[in-house]
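As structure tokens, one chain now follows by itself in the form predicted on its own.
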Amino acid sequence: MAGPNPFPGENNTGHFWDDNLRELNNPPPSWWMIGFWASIAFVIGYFILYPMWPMPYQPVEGEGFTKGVMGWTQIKEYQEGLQDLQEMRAQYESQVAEKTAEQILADPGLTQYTLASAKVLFGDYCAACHGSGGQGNPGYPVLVDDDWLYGGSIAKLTETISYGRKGAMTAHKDILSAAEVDALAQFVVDLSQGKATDEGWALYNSKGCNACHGPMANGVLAELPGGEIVTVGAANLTDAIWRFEPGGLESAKHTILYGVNQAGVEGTRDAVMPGFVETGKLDPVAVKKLVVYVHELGGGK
């Protein structure tokens, strides 16, 4: 705007728009200036104390930066924190290493530590198949119930996690007639519902199913005096828990026809668990932690 300033004495720049919009030339408030200079001082102090400025020349790869007079780095802080954590855990880790799984379970405090420590191991090595909470994924066993193919005792769990499992069931597609397959599958469904017939039991025994699933069809061949069971890993047919989803008549027929882990048989069920000691993935202490964790998930036996 040309001409006299219509707002004299207010320290404007003389630039006006739409008659009364103008640009003032006042200094910033004192608090703002104090904050401004304080931020500059902070940056200078930070520059002196901590690593900050990259350097073009790197005598050692990864160290091309100003170090700061305090010598602080994130990796050093991490290592110090890790050392503190390891020192805190050492007293518990030594007890876990020295004691048996049964002794750990008899100590509530040590049990809680072991469960917390094993949760990470379970997530890394077990959750992909058995689910993050042991609830099972399609085609893999549930660990939060009391249904165990090989037994849920400390000894059996240690054996399973250490050396793995590979069950087997013969494919009967070339052994049984279609009518026998239908009848046996119906018998399995009836068993799970508590209404098996004498005819079904007779067929079950005559076809040799009891050799693996046991005389009571519960997967137990014998029970030892100490409570351990003798089993080949055959499923318990008397409950409503199905090893292979979705379960029911058609699922039972499929398993009878094509078996489990039968080489060269198309359609056979795949059921293999790797051993974690033989492969070197876990040491005995880690296995012990997982045994305690899985035992507590399902109540163990």
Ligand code: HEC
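We call the rigid core whatever largest set of C-alpha positions still superposes within 1.5 Å between the two forms. Because the structure is a prediction, the values reported are computed rather than measured. Positions refer to the first chain, counted from 1. First, how it differs from the form predicted in complex with the named molecule.
The rigid-core alignment places the CA of residue 35 2 Å or more apart between the two forms. After superposing the rigid core, the Cα of residue 83 is displaced by 2 Å or more between the two forms. Once both forms are overlaid on the rigid core, the distance between the two CA positions of residue 244 between the two forms is under 2 angstroms.
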Given for the second form:
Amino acid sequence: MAGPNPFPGENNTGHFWDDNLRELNNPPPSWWMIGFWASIAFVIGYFILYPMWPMPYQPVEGEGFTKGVMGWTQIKEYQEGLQDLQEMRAQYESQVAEKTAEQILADPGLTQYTLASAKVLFGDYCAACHGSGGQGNPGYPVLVDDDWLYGGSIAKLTETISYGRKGAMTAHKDILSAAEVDALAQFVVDLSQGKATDEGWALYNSKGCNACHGPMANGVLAELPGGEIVTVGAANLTDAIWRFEPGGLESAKHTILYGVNQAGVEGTRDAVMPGFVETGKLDPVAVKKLVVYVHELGGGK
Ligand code: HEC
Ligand code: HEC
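Okay, that's the form predicted on its own, but what's the structure of the form predicted in complex with the named molecule?
Below: every chain and molecule of the assembly, starting with the one above.
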């Protein structure tokens, strides 16, 4: 180690090992130095502008820190963001309040907003019965298909959600013979499989089932020129979608015997959709949002 520098003219520290292993004394590359000074400048700048350093002196609990000249705080930023959001919402909300459901649906941006907002309402007020996505629950109708009891138009949906529904079907246990009940239940099952017989249809019509379920047994009594359907909320018997669990022969027999929503009839099917405006649970704007939501769930039919 001692002795003259064996590499004169080289910028080394004079520390040598193993003859030629030595420590050089070069400055770090300039990009590194720039970064080094810049980060110090950044910390100083940050210290001046932003809250940064905790102080031992706490005039107010939790307030003992350097504040920075900009007066920025996280809570202030959050509140400003919230205010922006509320202003944006207020703008949409007033449009939703003024426009009809049809007008909302004609405006894609407003529809998006309405759907997002209605999704929360649906979760709070409807999902317990109809399932979180409207896919239905045992005993409660599916809202995501085009199979409607009362109709999926804006007008029908508004009526349903505002005032509720309570479909009624007579109990036939004292009206029909056991053989007739069996035959009709079989007819309903046959219908759902697309193989109903003429005798089945004749019995269906002669026992007055058509008065509610319609001449085609699809739950539709008539179709108005505008496409609106006339129904009393009777189920479509021609498809394989069962309103009441578990579906099939025994289930159909049960419904025929005990009916739907028949006061005082033990075993009657329960099918009550509560009204939401009547009871003051939702205001008309919330209902309008839900109408748009359910309308879109049902594929716009
Ligand atoms: C307590 C359970 C319950 C709740 C809560 C409920 N519904 Fe219903 N809903 C029903 C039942 C039962 C029916 C079928 C009524 C019938 O058969 O007469 C129904 C029917 C409907 C229909 C008619 C479906 C068709 O095929 O015509 C719509 C639309 C509907 N509900 C939407 C909603 C919306 C939107 C909400 C939330 C605001 C909601 N429901 C909350 C039980 C419920
Ligand atoms: C007064 C009107 C009315 C009459 C008459 C009527 N129904 Fe119904 N029916 C309904 C209603 C309303 C529903 C239940 C719809 C709902 O709430 O989903 C229903 C439901 C049913 C169901 C259950 C369907 C399912 O998917 O689970 C069957 C089966 C049925 N009816 C068969 C018949 C038969 C057969 C007759 C004739 C003997 C008949 N109904 C007469 C109104 C009626």
